[in-house]
Partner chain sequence: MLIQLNFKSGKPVYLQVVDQVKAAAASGALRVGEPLPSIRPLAEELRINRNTVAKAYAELEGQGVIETVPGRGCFLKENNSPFRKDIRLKMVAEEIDAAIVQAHHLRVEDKEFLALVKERLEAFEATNKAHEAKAKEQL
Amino acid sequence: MNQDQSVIEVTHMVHKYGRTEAVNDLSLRVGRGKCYGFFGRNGAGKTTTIKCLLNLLRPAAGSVRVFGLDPARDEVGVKSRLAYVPDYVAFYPWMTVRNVLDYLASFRPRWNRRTESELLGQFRLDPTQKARALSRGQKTQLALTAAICAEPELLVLDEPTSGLDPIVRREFIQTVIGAYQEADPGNRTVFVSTHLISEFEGLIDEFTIIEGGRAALTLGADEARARYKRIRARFASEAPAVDFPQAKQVRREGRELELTVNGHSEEILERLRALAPEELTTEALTLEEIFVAALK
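Which structure does this chain take on its own in the form predicted on its own, if you write just that chain?
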């Protein structure tokens, strides 16, 4: 694969459940070595899209390519190079943690036993414990361990941390996923669908927000922060009732005026300066705040 080739490319994809269009004319491209966020409300079409990438569902129209391959025609070629952690995981209940890992390792050309040992210790997973005795969070930890140890080129995560407690969740996101990519910079790709956008803030390079099966916004994370800003102005007396049609949201409260903008920040700042505020500040929105602003 060329360095600049897409790892995932979805083009005008449609998928229907009966007459209901779960995904409608969706297009996105994930470059190699990126951490790509896939954000949307419940029912927006995120999991359906991921299942189409994995050939668990077939698109009604459009095309899907992973590593330049059609998952429906070259399923083994695609799946041998990726690891997938769904939002709900299950294992053979009679297997121990050790059995599960050995079983999954048997399908893989590579398996990092050192990483396995480190993650078992970090997650405090007992190798002798039966899968049926694991909590939902522990099953998620085991699935994440297996996904990382396989050292895939692509890590596909669908709400990967929903069963984890806040401490383990943050540690996993900041250390494990970061370390997975840093072990082979520019070559390991993460595609993550999550509601916990704020906890992935420092890792996301680019994202797509999906709404009603369609892409509502696709941007690089840095570009998004440059465009979406919060501007605050404080005045000596009550904030003036001036219209700002270019702002996405305007809030007046006493002497304070707060605007959420998507671009046009310099023009709006110039107008505000002409109103002689006592204080004028601007800050970039977080990715979670951009998600909320984009869907309002």
The other form holds:
Amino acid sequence: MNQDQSVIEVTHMVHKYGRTEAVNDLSLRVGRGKCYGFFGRNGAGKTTTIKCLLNLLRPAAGSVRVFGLDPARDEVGVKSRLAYVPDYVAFYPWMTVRNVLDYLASFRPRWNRRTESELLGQFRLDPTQKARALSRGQKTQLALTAAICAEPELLVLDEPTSGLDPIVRREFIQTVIGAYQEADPGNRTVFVSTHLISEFEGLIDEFTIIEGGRAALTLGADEARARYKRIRARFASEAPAVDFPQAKQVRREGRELELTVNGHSEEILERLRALAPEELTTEALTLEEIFVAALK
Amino acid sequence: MLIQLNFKSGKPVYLQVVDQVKAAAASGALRVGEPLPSIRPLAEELRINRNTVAKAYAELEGQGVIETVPGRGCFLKENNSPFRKDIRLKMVAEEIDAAIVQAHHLRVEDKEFLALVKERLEAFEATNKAHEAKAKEQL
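Right, the form predicted on its own is done, so what does the form predicted together with the partner chain look like?
Now the complete complex, all chains and molecules, led by this one.
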């Protein structure tokens, strides 16, 4: 494998729709076996980037490599090794669930029947049901089942949970990724775009936040939680009017002070302790809160 | 053994798993020769990535806390640290230093700190005995 362990490597990629730059000088690298989050608001350039990975769109500049290959020149070489689930899936309406799976399996060198029946059971999908009768959530479940049964080296998911209700969502993504990583986890890479970040909190190893077509932040999840913190201090009387230039955000409310920080937390804590607060607490931000803080 | 994660602690997730397995072993909630949960069910239960659990188990194995029996899973090992005694003491000293710093900032006096250490040791002892008693009952 060239490019050593990267499964996806995007360098200085640009894509324009007419004069509008949807992706502007984006670079990112996804390592083998990682679960990589691609976070951004609607219109940030997530889907455009994914389409460039799949040669559904051609970048205007920069380069895209998947498994070290150029998807535009080696389309089959790339696509035969990955599975892609778009944010809105459609099947031939007259096919049954069984027909859909058999049809999709016919394009694949491998198909794991055991995973198939396991997931159909867990999602309570009836193989005899016609695709036209499936709800949006069921269609997504069927598409994900099909994606995983093919045992690809890379799973590309574009907003996979957006059509599902909040209770089903978390359970479901856990099941899917658990089943996907079951065999040969070192060779199972996930690239998932979403703006519903909290569901992926524990799954993500590393992420990029995209904003206005550019990478606003790329970090490991543990590293991000170690850097982004919320510090709260309560004082015996009115909170002192001290400046904290290193904090990203400072809120003052009577005797309380709340600081959102990105790094420098030890120095800030040291300064706060010198002010002798009654209580001083620190907690890490969740990935969703980090997303919000990074875009402010 | 029940593992509970707290993303808000800011501590790497795999280290939270490592520390909780060690704590379970110290308190007797997990006994020598008992199996640890397998990777996939634990990952699904904790809603974390399988790789994170695998990394935690690899770390525990590296530290000599658990051993992997191919095809059967991971088990808690007899408490034989692979490290030399002086190194083990140094590792514990580092943890104590962190607690001392914390105690200083929270204005806990030396005497109170020492009393607390003793109290915690006794608490672990007590849970350990309770677990042992339960194990005997089951036999």
